[in-house]
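Next comes just one chain, in structure tokens: the form predicted alone.
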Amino acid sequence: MASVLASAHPQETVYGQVGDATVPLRFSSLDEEYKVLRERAAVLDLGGHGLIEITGPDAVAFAQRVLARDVEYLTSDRCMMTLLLDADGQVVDQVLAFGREDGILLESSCGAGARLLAHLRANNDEGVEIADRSGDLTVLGLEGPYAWGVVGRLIDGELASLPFESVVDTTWNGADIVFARTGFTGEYGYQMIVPIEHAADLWRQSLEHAQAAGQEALELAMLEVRQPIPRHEVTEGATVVEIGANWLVDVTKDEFVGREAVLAAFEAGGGRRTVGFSGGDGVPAPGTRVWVNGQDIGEVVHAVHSVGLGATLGLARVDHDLAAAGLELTVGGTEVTTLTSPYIVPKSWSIPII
């Protein structure tokens, strides 16, 4: 699935395949786009996120069964992040669920729209209507410590101060859009779900007040605040607890797909946990072994060079009793130190919306 905004991107844009989507990895340089995200305001092409609408008399009951958090009372002015699991408790996807008057709208993680759609259809015991809206809607994001100012200049200043996970149906240049206060990076964040025919115009107008940032800068900023990135962190056999995504699951719900497996993982204890680390020479590949005192205790899950830290930043899945901050471990023959999150403190945490 190619970006519907490709024709509006600069010629030097570098693209990459993420799951079922071809997405802009960077428009200029990672360093520049990262600094825009952390210091000013960035506009994001989130067209790699699939949009799937669930409607019908049993739409909410169906969503309540397949989503791992409670959405029974998710109204049309709210959204929430949650997981979809299979019967074995394995993560299918991490989604944003939007309450709608006639059902639920789900936004997939990047490149996971087709997998999410297939999972929903395979579990549709209620006979609800499941429609892929990615052919007529797309998603644009605004993130950064001054993203709120862009919202004011672009649409309406009052929208900038919405509470987190609030949703408003509004218009832009005569087009109906869904506007949400969300965010992936710890900075002020907003999303706009827009009809495809108006997306390029909104993108160009956004660029009058912000700078474009690609998937590489976005995922680095997400990692720095320990925002889960499913495509990097979901590995075969890893439980929700081992991944560290248990905050996206509500085990007090009476029923959801995968609940018994999640409960078993909670009750079993032990196993491995995911912890951040920094340091070392170079960026270790996923699967690189992690050692302490000559003992193999786990493996690297994901690692990159952090522009903000000026060093390697990564996640390792290690024995649960060693998933703590301040430990010296060996990765790929070099020493690293485990960290507590967030690994970078977002500037937005100290800047009020004016």
Contents of the next structure:
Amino acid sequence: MASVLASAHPQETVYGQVGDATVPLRFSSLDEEYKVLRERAAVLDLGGHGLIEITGPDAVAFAQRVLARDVEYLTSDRCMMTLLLDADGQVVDQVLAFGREDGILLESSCGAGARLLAHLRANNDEGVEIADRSGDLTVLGLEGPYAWGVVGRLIDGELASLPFESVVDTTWNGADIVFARTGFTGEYGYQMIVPIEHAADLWRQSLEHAQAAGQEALELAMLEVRQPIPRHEVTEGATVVEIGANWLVDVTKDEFVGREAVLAAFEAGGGRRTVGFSGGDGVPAPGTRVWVNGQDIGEVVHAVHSVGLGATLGLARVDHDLAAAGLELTVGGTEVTTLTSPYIVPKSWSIPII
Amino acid sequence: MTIDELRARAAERQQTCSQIKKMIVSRLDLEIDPDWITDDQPLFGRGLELDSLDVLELYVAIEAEFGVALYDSEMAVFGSVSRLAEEVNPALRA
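Could you output the structure for the form predicted in complex with the partner chain, given that the previous block was the form predicted alone?
Every chain and every other molecule in the complex is listed next, the one we just looked at coming first.
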């Protein structure tokens, strides 16, 4: 699935395949786009996120059963991030769930729309309507310490200071759009769900106030604040607890697909946990072993070069009794130090919206 | 450092984190097992979804439980439980 905004992207855009989506990895350079995201305001083409609408009399009951957080009272002015699990407690996807007047709208993680759709259809015991809206709607994001200013210039300044995870149905240039205060990177973040025929205009107008950033810069900034990136962190057999995505699951909820398996893994204890690390010259590949004095204690899950740290930044899944910050470990043949999250403090935490 | 020394060091941090999690759950009347909170998860906005009123409650609770006043600290100290642990137990930074 190519981006509906491809014709509006600059010629030098570098694309990559992420799951079922072809997404812009970078428009210029990672360093430049990262700095825009962390220091100013970035426009994001989130067209790789699938949009699936669930409607019908039992839409909320269905969503309540398949989503791992409580959406029973998710009104049309709210959204929340949560997981979908299979019966074994394995992560199917991480979604943004938007309350809608006639049901729920789910936004998949990047490149996971088809998998999410198949999972929903396979679990549709309630006989709800499940419609893939990715063909007529797309998602644009604004993210950065001054993204709030772009919202003011682009749509309405009042929307910039909405509480986190608030949603407003509004219009832009005569088009109905869904506007939400969200964010993946710890910076001020907003999303606009827009009809595809208006998307290119909104993209171009956004670029008058901000600069485009691609998937590479976005994922780096997500990693730096320990925002889960499912395509990197959900590995075969890893439980929610091992991934460290507990906060996307509400275990006080009575029932949802995968609940028993998640609780069993939690109560069993032991196993491995995920911890950040930095150090070394190169970027270790996923699966690179992690050692302490010749003893294998785990493996690298995901690693990149962090522009903000000026060093390698990665996640390792290691024995639970060694999953803590401030330890010297060996990754491959290189010494690294485990870190305390967030690995970069977002600038937005010290900048008020004015 | 031997693996046992590393485990001891990790245990010290995990113990401080565990104390903080229990304090958060107790002071804010959360209905979750304190251990369900991870050391690295965000506390405000995303994650535990605490708000500014919760912060005020936590300032008081931290001073009462750990004898550390964080009133003038930047929000970054609440970036995660593990980050907060370094504020209330500076030995963890060594």
